[in-house]
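Form predicted alone, single chain, as structure tokens, below.
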Amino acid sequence: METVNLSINQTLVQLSLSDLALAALVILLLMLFSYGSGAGLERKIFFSAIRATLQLLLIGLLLHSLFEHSNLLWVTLLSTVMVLLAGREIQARQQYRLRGGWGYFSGTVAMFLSSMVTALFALLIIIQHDPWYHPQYAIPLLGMLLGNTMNGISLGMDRLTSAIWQQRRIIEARLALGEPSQTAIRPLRDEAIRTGMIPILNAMAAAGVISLPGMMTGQILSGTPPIEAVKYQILILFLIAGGTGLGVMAAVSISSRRFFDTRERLRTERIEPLK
């Protein structure tokens, strides 16, 4: 990759803590809207707006920390804990689950290995920085593959065991007919795979014309020029789009086959539903 030296008239306005006291004013009105609707979201927008909060604060004063103290070991060992944390998320959203810990897995493996896969494609072959690993590059790029990848498994499994285990009695009948396990539940592992790509999809069919994507509005306010903006959102829609279909075809093919035994029989008592 190319490096420019960008010629940045615009100056950065820095944001105070009044500024952010009053970008809450925002989730308080949302809390009052809720209360008086009787939704009843008041407390979860509450503690939701305290946790990105704390998260956010967080992340920046390690980040800080990093980008002054470069190290493959710390770089690796904030990663492998960025993936563990939204290998918790995928289950934690699931309504059905497989059980002894096989829903963790599957989702945290195939998120692992799409997003690892895709972040080290950009970092060694597409952006090349010296080092490779800088956390400037790196940790922003995998959270931001992490993220959605975690949206798209999220969602992906949590309809294939959904649909499993509203349809069992019809899978039940396919399987009596001679069809194979895979292939008795075959439209519900396409409908999965498709119903996780929903987001990325409309992501990328409503960029630049009925939405600007976080990144590059961020890069555009703090002073980046546009063209220079769009080309890294351009990079990071493609990583995105190819870490989360991967991820998801892989996390729902490893836990359809989870659902039957070696006998192909279908196994309900392995999904357990969210109480």
Second form
Amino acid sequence: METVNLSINQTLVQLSLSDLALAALVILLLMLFSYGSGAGLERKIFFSAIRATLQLLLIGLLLHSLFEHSNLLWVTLLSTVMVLLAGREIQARQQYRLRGGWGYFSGTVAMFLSSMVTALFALLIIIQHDPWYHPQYAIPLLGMLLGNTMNGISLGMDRLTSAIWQQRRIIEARLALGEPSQTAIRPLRDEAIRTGMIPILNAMAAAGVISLPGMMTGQILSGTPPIEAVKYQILILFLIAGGTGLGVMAAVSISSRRFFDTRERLRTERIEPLK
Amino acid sequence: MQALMLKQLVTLHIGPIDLQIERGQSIGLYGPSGAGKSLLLRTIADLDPHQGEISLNGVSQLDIPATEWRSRVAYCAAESQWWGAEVRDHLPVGVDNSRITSLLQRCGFGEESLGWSIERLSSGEKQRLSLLRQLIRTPEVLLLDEPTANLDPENSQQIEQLLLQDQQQRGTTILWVSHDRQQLMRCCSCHYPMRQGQLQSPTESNHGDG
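Previous: the form predicted alone; requested now: the form predicted together with the partner chain:
What follows is the whole complex; the chain from before opens it.
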């Protein structure tokens, strides 16, 4: 990838704390509406906003420090923490989930494989920055991949587990007819993969026409020429689609085997409804 | 020859159970709800985990792949389940068409019923078709859980005839759960009361197998 001189960067408007405080007024207004309408979301909105602010400030400080010391070990460590936290988030978002560590394991392994492989492919083969693990590229890229694959994987796994729980009698009827376990849940697996892929397929369909994707918007706001921002956005969309597809398929494939034992019996006691 | 043998069969709620059924024999099971009758059938079909030994023609269940076992030892649940849009979506592929047609006729259906929508089937039709889709696969053992529960007397009799005919022609072994003692007297050589997960002493019927 060739380097472009972005002299237009000089036009970046620096945001002050008072600017952010003004933006927070929108959140305050939302809380007031919620209170007025009786929706009861004020606390949730408040804590979500506080949580997002703290998390973003923390990653900002971390990235600032990482940019100054471009170190493979630190990048790997941060990436691992991000993957593990995303795995926990996948588990937390499911209405029905596999008992024990299996739900966490399936989602985390699937996400690790898909996001890491896709990120490494982008860093080593497409972007080719020197060093390839420079946090300016590696961390935002992995962050975007993880955020999207996490969404797809959690939707796909939730769909699979809920469907298996709800259709357990049908699955057993198919097993009783001599069908192999994976054939008996084939329609549910296909549906779970479709469900996991819907957000990224929708995002690709709407990109540039109905919505301007966040990354591209951010780059343009910070002064990157629109065409360069668009090129990055296309790269990211393709990577996210590939990563999400791989991740959802891997997660569905790994977890779907856990619903059955070696005698291909459906083990519903391994499914835990979230209280 | 022993078709089905259960030795010290135990699950969380039933057992220990010992039972031997000859090839072509029909055995009845009755008892109050929750006695473990359905669970026993499911366990023999290898749908529930268990301890102890189950064997078919002298071969242990564990030495037969699960899918093959369930094809040879067919379980018909009391409540039939359907997943496709039409009747034909629930029939096994690669089965001789003449067998399907013959069984359909014996169950009181025409060939056009294969294209019927599942949504328009009555519970009785579902019950008969659910039995039919198991019989099509020519199992050696049939595990029947209340096979005529939703049927009127005429259709019940039709199903009884069909099962007895299949048993005589192919030597099918049947384990039959029913609340209808008269039915068990008609169709089984003996029937066992089941209480609290245990088989009690059997009662002989007038019906002679095979």
